[in-house]
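The chain that follows stands alone, in the form predicted on its own, written as structure tokens.
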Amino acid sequence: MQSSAGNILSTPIEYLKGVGPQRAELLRKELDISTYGDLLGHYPFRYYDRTRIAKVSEINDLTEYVQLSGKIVNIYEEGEGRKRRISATFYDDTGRINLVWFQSLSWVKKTLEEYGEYVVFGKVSSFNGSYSITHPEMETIARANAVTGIQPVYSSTARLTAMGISNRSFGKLTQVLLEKVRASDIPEILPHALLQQYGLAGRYQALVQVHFPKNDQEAQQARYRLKWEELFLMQMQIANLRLQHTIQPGYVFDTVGDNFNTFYKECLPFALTGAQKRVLREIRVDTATGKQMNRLVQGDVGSGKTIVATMSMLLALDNGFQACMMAPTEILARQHYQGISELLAPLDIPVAILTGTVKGKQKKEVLKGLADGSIPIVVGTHAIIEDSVQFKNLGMAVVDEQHKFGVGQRARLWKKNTMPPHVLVMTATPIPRTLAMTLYGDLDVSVIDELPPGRQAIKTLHRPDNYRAQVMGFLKEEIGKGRQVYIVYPLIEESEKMDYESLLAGYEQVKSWFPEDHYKIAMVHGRQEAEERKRNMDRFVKGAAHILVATTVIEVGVNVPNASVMLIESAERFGLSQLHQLRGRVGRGAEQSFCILLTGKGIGQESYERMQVMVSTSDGFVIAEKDLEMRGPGDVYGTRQSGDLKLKIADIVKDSPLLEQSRHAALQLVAEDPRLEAPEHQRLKEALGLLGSRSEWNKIS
């Protein structure tokens, strides 16, 4: 909830009445919320029907909230320390049912009557057949009017509840400001015509009954107000870089030279797919027009990105400019090094690298042949951007896996030279047409929709763990055959130790069924020196090892065309796009190749159900659209480093028609007033400043 700063929304948190330092303290650190703005801007996510009593005989398995009139009788405590708690016993003339408190026992002792007449309101939850209700809401039957109605149910924390701010807390909090806040106080940002066209409740209105509806129809019509809003702020963020992308001069790329036609007639691999030719084309008319070229390319693993990247590359070097790939890691970009360098030896183009593992003589060699001009094309990591790598005429940036690295890093990039460069960044990951509309929707995307030929379609299976001694011996086939395996473990973050144990423990079990005297495994992992890990994947890439036993430092960018098998262990661990990208680590030679999902026992129903997404498609667009839509925008893209999507009332997901919409509105609006210098945009503007001005961003992709 946006506020100025003479607005009584900017008032700390700690001055409403109710709240004080210490709470206020805990409500900043658990939720953020550090003003009275914030508080209104925490928004309830569902609401209950308190106008019905239920009785006690209607409840069943399915009932989850339930509201009850009765009595109260059997008051007792037991148990002690942590355990202590007190039980009672409800009923009404149909039944009865266990009330049960963990916290606040002296407070809940002093309150409750016995034979006292309440109307409890709470969850259900059922043990050894019984229902029981823990620390239920309750009003004497004589103050119970004061709750009926629509209530709001609000997100917390665990510590919040543990200090007493409940749910009720909230809202009586926001019922004491919504007393103190008038209209004025919260002025329509929006301008008359749209508040019309899409038929939007006004500002004031929509806050005070997302709170405290009057009926369903009143929190729909408030809801439907913050959501549009919400995503229309967004939208209008992305419009202006867009705008910001358009107007920005660009280098001309004028000339189709010897470099790209010499590369196109002599050196391709193999012949280019008709998506890979259309987006050559896109990208240079992009950079012909005088315009600075902000493309995004998303392609499935093993399209033919890298090819699209080089002959890019190379259409700068034609223009007589230099040219850079970034990625975001040692191992990608070493793949896309050697990758690019082999492509382009026999146009004797000098490639260089540049990571945090080149040092010394090499290193200074590289800096001075990119700030003379004598190293036209350098891969490298974030390393490109450090301070001492000056370029002479840096004209065209590739960026890798964009999403991994932050808009500051980029905007690095950008100081390389007076004019920022082309700017082609590519994904693998597929990326869902919502999603792209919010976190790449400043930037022109292209799709390669095409596989090279002769690849083969991916055969993917689900194994549960008691089929582990066939998949094994199914790895000693293909490894017969001449053929190399993956066996993936999962690294998480927050069980970093116990996870490297797991893969160490998983390695002594590789090796108990492949012994040594037979196969040559190697292993790679994140906690190895870059030395090691590079010596090791190395063997891996000429064949030395059959297998290689590794985490997900492998997701990206290495291509052993020769690997026939990638069996991923605890599979359930992993997300739907992380096991896409691994799975497009083999399928990269002409023989068929298998990818192996093996879980342990007795696995969640959304585990099995991705498991059979993973079975029944290859198609990285549907896998992300599922992925989406079975975990949300927030944990598909944790690497995200603007504030996009950090939505506190939309979802991309469910609210698309509203996204679509607010986008259109958005795009039109930035085309007729680009400065929002008509009157009836002011109090817009002022909004969109206040959600932070990225100015010196504006012209990072």
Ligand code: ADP
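Positions refer to the first chain, counted from 1. Between two forms, the rigid core is defined as the largest C-alpha subset superposing within 1.5 Å. Keep in mind that this is a model prediction, so the values were computed, not measured. First, how it differs from the form predicted in complex with the ligand.
- Superposition on the rigid core between these two forms places the CA atom of Pro213 2 Å or more away from its counterpart.
- In the core-superposed comparison between these two forms, Thr418 has its Cα shifted by less than 2 Å.
- Relative to the superposed core, Glu572 shifts its CA atom by less than 2 Å between these two forms.
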Contents of the next structure:
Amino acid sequence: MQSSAGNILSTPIEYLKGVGPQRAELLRKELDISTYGDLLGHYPFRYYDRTRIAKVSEINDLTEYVQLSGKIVNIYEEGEGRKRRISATFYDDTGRINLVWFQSLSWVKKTLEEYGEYVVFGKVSSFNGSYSITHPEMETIARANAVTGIQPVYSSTARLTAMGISNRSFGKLTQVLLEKVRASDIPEILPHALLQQYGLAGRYQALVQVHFPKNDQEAQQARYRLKWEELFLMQMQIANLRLQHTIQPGYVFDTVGDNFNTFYKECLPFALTGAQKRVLREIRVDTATGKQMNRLVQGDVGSGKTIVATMSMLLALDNGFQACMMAPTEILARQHYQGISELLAPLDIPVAILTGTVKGKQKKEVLKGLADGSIPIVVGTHAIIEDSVQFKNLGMAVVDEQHKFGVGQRARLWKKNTMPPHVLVMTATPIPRTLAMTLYGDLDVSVIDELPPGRQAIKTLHRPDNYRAQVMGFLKEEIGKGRQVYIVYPLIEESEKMDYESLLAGYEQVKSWFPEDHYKIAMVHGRQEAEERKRNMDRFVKGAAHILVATTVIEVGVNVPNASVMLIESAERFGLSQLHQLRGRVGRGAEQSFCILLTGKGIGQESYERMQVMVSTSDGFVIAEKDLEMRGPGDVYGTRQSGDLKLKIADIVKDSPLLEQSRHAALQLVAEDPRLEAPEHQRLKEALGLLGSRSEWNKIS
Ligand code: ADP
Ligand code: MG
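We have the form predicted on its own; now please give the form predicted in complex with the ligand.
The complete assembly is shown below, putting the previous chain first.
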């Protein structure tokens, strides 16, 4: 919710009746709600409609969500450790269904009453022909009956609920607030023409109705307007960034000189693919125009992006500029450093490395070389964008595996020279169109849609845990043929300690299958000192270790062509894109490669589907679309935390038609009134100005 100072909406939330300082503090911490406006922007995530109660017998395989009314019996606890859960049977006069809880078990035990009458709501899943609802929302029948018409349901958190702010309380607080707020406090920010063209409700009306709709239609109308506004503001920011790029002067690379040509003719270890050549041509055209390049190169794992990056850097050198390449992890930076140094060795071009572990004298020398220009190319991590790093004349910045970096970090590269350098962003994650429009809407896009010739498709197998002995036997055969093997363990964010322990347990198990007198095993994980991690990684890269036991630190970019098997432990705990990335670590040499997905025995339907997707396709785009569909963009791209994609009400996948509309409208508006000078655009400009870091609106106006 946007609000300007002096407006009632910027009043601190603690002053609202029923809140007070303590709850205000918690609201801020838990849900980022600190003003009246923020509370208004905490939209209900669904509505509770007493008029729509289904019967158990109506549920079929197509049912997604359902609301039922009936009694609960057989509440019991089962399973142990991670699998501990509470099950119960819920029935009405037509049939029964299972309810299951994996979390907040003590709360569930305390609150649920055997033979109690409830209204339940939740997502139906089916297993072996019987239906169940996991973590249903429960409402006692008495409370459900007290409700008339349509009621908003808000998200809350365990801590807030404990402090007396349940999902129900938000409705009450919002009601109190709306009694104080007048239509004039919530002025329209969208130009009138857009409201008309797209049939959008007014802003004040939409905000009132999204919380307290009289009926379903009102709720839909309000949500439509708010989603549209949210996507439109985002697209306005992107359109503005894009506009800035198109008018941003850049260095002119008008020479294709000795470095580029000699490398191309004499040093390239293979012929470029058609796609690689096309992308290089696009980069050459971009950098010769006098405008700053902002280009995204999208190419599936193994499509050969590194060589494109290297040759782009040579182009910079040929024109008297320095170049840098930034990777998201130390391991990747080291690999790139090594690879690029080797590629460029015949040309006698010094390449430096700069990461968090480069310190003391070595670091001083790198900084000096970059500042005086004696080092033309530096490869590293985000250590490169630190303020202490000064270039003599940076002309080209390559950012590998972009989705690990925020937009803000990309922007810092701009400040490394008097004019911003050309920026080449490379990503191996195929990005569905709707998401690309949002994350990279300000960039020009090139696609490397062709793999180097002679690659064999990777064979992907899904095996339950009880095939472990056979799988290990297979690994031994492959190692016997001179190949190397990755064994990867999952990382669970909630418990780093547990991860570490499960990795160590896994390592012990690997050692018991592969005795140390015959097999050399290296291990890398996030808790190691960078030095130690590097040493272990090097052993594997150089072929001194047969097996690399790892967490997902190897997820991106690592290149060991002799490794032919990727074994993924507890594969059900990985997301699709992550599995695809991991699989991309093999199949880089001439040998037949394998990816084996080991899973527990009783994995759920969704996990099973994920494994099937992996087995059935190696097309990164298909996998990315599936992933987005199954998990949603925040989880897939880790953007929820990074703030690039903070959407409150719109959903990039489900609302993609609105996204297209709003993008179109934003581009048109920026074309007509780039500085938003027209009187009817003033409110919009103000709202955009309030949006914070991603908006660079003020730069242009
Ligand atoms: P990614 O796009 O995943 O970063 P890399 O740049 O690491 O892929 O390339 C993967 C492998 O393919 C490397 O071993 C690289 O040397 C090789 N490679 C790249 N381009 C070609 C090509 N045109 N022909 C043959 N091999 C290539
Ligand atoms: Mg790469």
